[in-house]
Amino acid sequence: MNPIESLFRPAVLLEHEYKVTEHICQVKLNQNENPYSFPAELKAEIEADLLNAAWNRYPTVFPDHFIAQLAGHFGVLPENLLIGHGSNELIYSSLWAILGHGEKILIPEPSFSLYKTVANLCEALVVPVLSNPETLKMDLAELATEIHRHQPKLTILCSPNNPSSQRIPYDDLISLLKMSEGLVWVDEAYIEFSENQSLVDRLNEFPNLIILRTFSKAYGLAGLRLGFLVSSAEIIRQLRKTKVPFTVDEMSQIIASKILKRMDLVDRNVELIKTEKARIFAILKDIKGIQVFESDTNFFIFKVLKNPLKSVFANLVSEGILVRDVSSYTNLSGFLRVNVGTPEENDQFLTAIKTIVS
């Protein structure tokens, strides 16, 4: 160890910076974010108003007219809502709210990687619980059998979940729920696009019930950085105790205020992405030489059969294409993760995929 390297703690000398491999392609499908962007007259409305914003100005320490105007529109109390420069902002500072050295918090494997990131930089103890290799579903029995004999501090339910795209079935999230006396964590970033219903719904039901929501998807605002929690008014009373201040700038504010009162436009967006993962799906699970599986998010995961994974990532990216290699992850070994983009940019994915497969 270094000098430099001994002033740093332990927990932060194991982990990794987080890392997306970056590649210059023409069609860029491997972030899953929304391919539709809004009108060119909702664009100058919005930089009108951008225009005349305060720039040098803080924003308020906390959103609060944003935050009174986003628990309108789902129908909560605004001390039931935090809201944070991005939903990876929020999963750290809340992490670190709550679990401390040796305490339990349980994910399920596979899942979106940063939550095990947070845990270990601050020493908890990660209870993991393994994903069907063959259907990559989570068990109820299993994950009950877990929780029950673990009682983590925390438990972590993505639904749907990155990478794997599968959801945990509505009435299955309830059951845990109703077991669980620690906190449950439910990220619900994909819900638009799923099957299930969100447990928004449910919360004054459950005290221990946390819910991540984010804009960059279905909302298709991935650049401004938004992301929020919705949970009793207890818990954000203390999460905003580690929540990084000053953080939502008022741009971000500005265009998501607007973007909430044309929800037309995100429902239209989400069904023609809705459009084109179905007709994706039925082409894909056609292709000899991979194995897709059934999404319930807004990107497609599958297997690489005989070629080797490396020459398909290759090969596509030659083709202008960018997908996401998921190989790394718990169960995961041999997969590819693609998530619904344009029409011509899906149709340039299926004819170089099935080629180079072939």
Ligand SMILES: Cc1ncc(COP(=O)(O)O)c(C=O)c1O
Second form
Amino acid sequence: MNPIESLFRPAVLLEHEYKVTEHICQVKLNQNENPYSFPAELKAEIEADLLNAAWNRYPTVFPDHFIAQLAGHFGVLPENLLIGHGSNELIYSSLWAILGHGEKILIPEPSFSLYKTVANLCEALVVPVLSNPETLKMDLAELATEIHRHQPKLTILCSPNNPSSQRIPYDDLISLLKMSEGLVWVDEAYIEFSENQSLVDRLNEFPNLIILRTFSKAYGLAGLRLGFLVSSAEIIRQLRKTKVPFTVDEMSQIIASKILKRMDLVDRNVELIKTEKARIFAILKDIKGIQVFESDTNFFIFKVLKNPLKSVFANLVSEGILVRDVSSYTNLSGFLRVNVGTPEENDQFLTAIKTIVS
Ligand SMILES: Cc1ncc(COP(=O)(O)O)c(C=O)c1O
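Same protein, different state: after the form predicted alone, show the form predicted in complex with the named molecule.
What follows is the whole complex; the chain from before opens it.
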């Protein structure tokens, strides 16, 4: 260990920085983004508000007006909400509020990698529960057994899950909430694309429930960096203490506030994505060299059956198409992930993958 390294915590030295493989590709299907932006007229309307904003002033520590609007939109009280600079920020600040050295956090695997990273940084003890390697689904009985056995302080259930694209059925989530004495955190980043209903309506029944939502997927605002937690007022009060102040900037609030008033556009884009998703699935499942899984999200994962995975990925890149190599995740050896793009982008991907693996 060199002298500089010795000044850092061992948990930090063991971790790696978050990386997304960057390639300049015309067709970008690697980050589960919404392929649609908003109409130029709406952007022009918002531009005027951005120009009128006081760029020299701090935003409020907790954005009260925006929180009130969001609370109305989701039918909860403002004290049930915590807004952050993307859900990534809320994962960092909230896990830090909950997990201490050696305390248990139960995380299904594979799941969104940031959970494990932050848990490790907190020096918590990660209890993994593996998905079924054939179906990629989580087994209720196994989750319940492990929760019962380990009594984790926190259980993280990403449903529908990234990267497996599978949901935990709604009734299973309710059963797990009922039996857990610890906190249960449900990441609903992809809920708008799911067969499941959101758990937001059930908030008052479960004092241990924390729901994570994002503006980055269905709302098409990944560039702004806005995410929020929905939970009991008591939990939110604690989580506010570790939240980095002022991270929800004025500009993001102005834009998101306008978009919340144009849910017609958001809903239309979600419908377009769902329609494309059904079309892509029908085609992908007939391609011989891959095995695709039904998805509850805006992306698919598929197993490359014969060709070397790295060469399939590289061949797609050379065709100008960027997907995500998820083969290093538990149970996903040989898998790639691709999100639903525009119909033209999807066609380019479908033509390329068919040629490459056939
Ligand atoms: C399951 C899940 N949760 C949270 C996030 C982070 O989203 P945000 O853009 O709000 O930080 C992602 C991003 O891909 C995700 O897949």
